[in-house]
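As a starting point, one isolated chain is supplied in structure tokens, in the form predicted on its own.
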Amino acid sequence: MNFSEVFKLSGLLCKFSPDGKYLASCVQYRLVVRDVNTLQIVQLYTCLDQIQHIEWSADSLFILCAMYKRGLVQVWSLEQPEWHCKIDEGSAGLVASCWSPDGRHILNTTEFHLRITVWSLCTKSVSYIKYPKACLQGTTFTRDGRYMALAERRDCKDYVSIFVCSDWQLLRHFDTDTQDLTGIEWAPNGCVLAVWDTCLEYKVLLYSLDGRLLSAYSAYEWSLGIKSVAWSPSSQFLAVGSYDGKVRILNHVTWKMITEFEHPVAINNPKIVVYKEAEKSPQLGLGCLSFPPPRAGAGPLPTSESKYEIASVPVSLQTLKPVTDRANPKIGIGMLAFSPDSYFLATRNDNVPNAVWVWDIQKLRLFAVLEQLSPVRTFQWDPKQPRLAICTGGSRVYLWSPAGCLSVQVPGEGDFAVLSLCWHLSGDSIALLSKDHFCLCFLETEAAVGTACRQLGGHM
């Protein structure tokens, strides 16, 4: 692995363009666009206030910067640097801003969710959508960009409206059998819309494009319910993470549960590989896992390094005692994500915060567990292959694949605390984000990684 130099960053605002050619990052009120290959600055834009959100258009030709405090959005063009657009929501305020799939319309949600304003960059026309519901995930687009589903709340009832994105005309409007709708998400194939209720009411509803209710699922009653939901990329499975510490997998044929994954604290099955991160004293010989020489002015190397050890069963994982009499207790499945080939599912149980669970979806069983020294902040799959990147807020990045695990120290001056990360679409590099800086981690080719795995006996 190799690392780039460290660049300044604000607000963890750093995103690759959809075509993979550019990397946009923010420093206060400045937007910096770099060439991914050379990391040289391609464009530098100055906004009217501190940037709080950035987003690329789907064709990578435009990028929007939202300044929620001032109710402003500024749009910049990469092809025509002299062109720019400013959208001022005025007294209506601004709480969210995003692109439509065509990259030529911007959807702004006003304060108190009074309305969504659709601004056209081509015709300069404005459309209004009333009654958007204030919920965690109230807007979702089909992957082909043809339709948008919007959660609405009116007359104390929940509704879903489906719009045609080409002209923003209403296609369907139907009420949902929910107490307090929390989220909606299209299946990747755009055929089914998942709707789920508040955590106080365990309910998942599946609707067709024409608004027909295909199925309703509830696992239990009278207890905290759904915490997270994820579709598999193949659209064959819907994973539902719950506050009871289980993930339930629904299939796309009957929309019934085919299995549930428990997250036991004690692991006794010898077929499950448990990787435990352990600190060790630095050694001179790093073998095939070589690092680049430290940059000029870099601080001293850390006094300890970490590696993964394969634990012998039975294994007891570290748990966190939740405070159940407060809002948002740290229990249940707070994070889950499918690998790009839909073969694996990664999960985190919030009251076992240091562990990442990897499930084999083909065999419907637990495949591996990674226990870190610190609580897991986030994880994300390589877009091209089943390879998982993990960060814990420390100065290391962790990688898992079916071949094994790897712990890598981020070189540099001082402590680079990795708070978030994002993959390049090629899977060849990862942007590592700290509070005030970011850098790129360049990964070896798949062939080189395979050679390294064999040299290490299959366990990195």
The other form holds:
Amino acid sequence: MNFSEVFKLSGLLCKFSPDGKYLASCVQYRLVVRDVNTLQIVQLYTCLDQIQHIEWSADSLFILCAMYKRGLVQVWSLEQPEWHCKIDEGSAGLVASCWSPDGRHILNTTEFHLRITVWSLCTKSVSYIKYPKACLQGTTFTRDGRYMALAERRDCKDYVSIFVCSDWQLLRHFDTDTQDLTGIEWAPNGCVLAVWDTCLEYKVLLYSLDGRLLSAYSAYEWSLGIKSVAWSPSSQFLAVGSYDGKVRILNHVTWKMITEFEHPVAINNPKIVVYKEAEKSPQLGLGCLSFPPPRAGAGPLPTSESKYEIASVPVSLQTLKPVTDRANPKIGIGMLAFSPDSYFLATRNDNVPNAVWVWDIQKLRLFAVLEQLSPVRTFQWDPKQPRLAICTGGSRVYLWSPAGCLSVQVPGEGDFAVLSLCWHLSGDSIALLSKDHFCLCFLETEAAVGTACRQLGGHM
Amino acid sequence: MGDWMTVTDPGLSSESKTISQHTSETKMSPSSLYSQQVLCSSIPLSKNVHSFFSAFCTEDNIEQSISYLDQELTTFGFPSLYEESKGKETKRELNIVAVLNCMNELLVLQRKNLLAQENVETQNLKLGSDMDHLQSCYSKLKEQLETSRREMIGLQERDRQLQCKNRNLHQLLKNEKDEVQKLQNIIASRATQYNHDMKRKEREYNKLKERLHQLVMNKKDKKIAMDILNYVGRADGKRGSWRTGKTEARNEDEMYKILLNDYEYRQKQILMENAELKKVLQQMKKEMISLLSPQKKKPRERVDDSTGTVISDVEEDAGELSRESMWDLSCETVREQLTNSIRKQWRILKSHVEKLDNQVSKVHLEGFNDEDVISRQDHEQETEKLELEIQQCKEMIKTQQQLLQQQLATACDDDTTSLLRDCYLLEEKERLKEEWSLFKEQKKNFERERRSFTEAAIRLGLERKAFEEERASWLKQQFLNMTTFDHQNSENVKLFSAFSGSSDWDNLTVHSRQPQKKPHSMSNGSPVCMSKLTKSLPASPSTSDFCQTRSCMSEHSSINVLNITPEDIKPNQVGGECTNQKWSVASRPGSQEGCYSGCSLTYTNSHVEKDDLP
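Alongside the form predicted on its own that was just displayed, please also present the structure of the form predicted in complex with the partner chain.
And the full complex, kicking off with our chain again.
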């Protein structure tokens, strides 16, 4: 495992281009585009203000830089560095900006969600979509980029509009039986739309592309409901994480629940491997006292080392006592992600913030649990294989695969606190982002993975 | 008498009891002890008599006393103390004999009475103890009853309390339920309230938004604009098209196409899955049929037939269609038959498996209950096998012996054939040797098997011992025959080689011991004659000179001590050590020692046979 040198970064804005060739990163008001392989700067763009959001167009030709404070969006072309485009939302303000899947339209959401403006880069035409709903996930595009679903709110009722992305024509418009719609998400096959209600009510609605209600599912009443939703890449399963600390898996045939994944704090099943991150205290402190003095000047200055240990069951995980009388309590399943082959599901229970649960979807049971020393900030699956990268805001990155677990110290002077990470689409490298810097972590190629795994085994 | 008085305390009635006990014990003793017994029994009598005499009879009134006694006795049915009077006038003479007889009878009576009294006393005691026991039992039971009654009351009390508690809990539960209901109602009302408020707020918010929108939009905000260098081409290279009804229809079409595609894809997947499942089903069915039909042919045949017909029906229905296409038929046509047949087969399988399970559990139960039973059975089987082999070996030995005998017999009466016989013998020897080696091998096998089945061998020990004895005897016979070709001997051998078990044994022993034994049995009128015949092998064959004595004791006749020194049965020693055998018969008439030393007579057939020799 190799690491690149450390580059400057601001606002955790660092993204691989969809074709995997380039890496865009922001430093204050500058946008830097590098070649992924050489890490040489390919292009450097200067924006009008500090960049708050960047996004690659789907064809990797354009990059959108949003400066919400100024209500500005600037678009840069990779092919034509001299080409420029600036969209000013004026006094209406800007809270969100994104590409349409064709990479020729930009959707800007104005302040107070007054409307969504669709700017075209091909024509002068501007379209407005009124009444977008201010919610967590109000727009979603199908994977093939053909349709967009948009959550709307009119007259205190929730609606969903389905647009054809090619000409922004309204295809379907229907009201949903929700109190306060919170999110919508297309299934990867683009034929089913999952709609879920506010956290006050457990309700998932499944709509066909043509607006028919396929099914509605509610697990319980009178309690905080859905916290996170994820489709399996095969569109077979819909995982619904809720505030009761459970993930419910719905199937795509009957849309009924297949199984319920509880997130037990105590793990008793000996079949489940529990990896526990253990910190080896730096040898210095004890080393001075230890009877056989440690080898002087052996290797670099050791910071605290960490490694995984296989905890022997029964294991009880550290839990957080949630403050229940505040809004957004830290309980329930806050993060959910299917592995690209749909075989595994990684979850995080927010009141057990240090643990990542990995579930075997084939056998519908818990497969492994990773307990970190600090709260898990984010995790992401390798796009090519069942390999999970985890970061906890420390200077280490953690990898899990069915073969084992690995904790890697990010080298370099000073602490490189990994706040976020994103995989290259080939699965060969990960961009590790800290508050002010980023670096790339290159993983071994397929051939070397086997040996690596074996090493992990040894390492564990 | 005075001596007796000093020794025994008259006050102690228990002593007399013990003494009487003693007498009762010695009652069965021979008459030689009679006098002593009388003495013993006279103790209580004497003291009674003594005290009686002091009051009853004095020097002066002997006559009266006697007559009084006579009267008394006669009234009790005893014969008169006086002699038969010859004449009226003559003074009746005291008949001493009658007096003594009477006395004796009285004594006997007294003894009987004492015995009876004692019996009664012991019975009384027994009854008393029984009574005590019963009383204690009764009191115990009473106590028990009391405690159980108390317990019952306690339990009843507890039951009542628990019921009370239960009622309270029920009440509490009800209250809680009510509370929950109330809270739910509150939540619901709050929710509606909240929703209502939210709606109101939202309306206001919407109004504001609308106004804001109007304000922002109507202002003709110059700032809202896109500043672009030049418009780029569409990603697909096409020109944008106008929105018309046509495009709308096209979009619809496309959407439905996508949906259709999805459904088709899913249908395909489901079909594939179905095909797979059908394949599995078919395979399972086949396997089930093949599994079920061969076993339990008779009882299952009918059921199998029925399922078979169902299957064949299906197959016939499919008719010209190939098997695969049959399976590809939509379920509706085949489903019913399929499910029926599967159900039937499943039922069969289930019952079969259940049966098997039952068997297994039974076996398990047995196995768990006494695991050694199985091993014992095994051992028994093994012992049976071994016994069979022994039998075979015995038979073999018998035939060998017979052959030998025949040859010997022929050799005796015909000298001319001696040469021939010799060669025969040689041949025979060779054969015997071969057989002997075979036998040895078998014996070795036995040994091995014996080791592995020690338990069986333990049980076999006796038989093996016998067998070894027989073998030894046979060996000796053989060697004897080889050394001394005595006709008589050979006859004897013939007799023994019959191998016909214990009855023959006894006959033989009796027959051969007759000359010695007869005097004993004749002279003993009622002898305590212990003749124990024990067949035993010396523990170590090398100790040839150990002696076993057998003594017969009889009261009247002499005691014959038979000192038998059995010669070692080891075959290589037997031949030469015939002279070692000593039979010393000593008779000591009139010896009153009467001791019987429990010695066992070692009686092997060789001894018996040697009886005649000295």
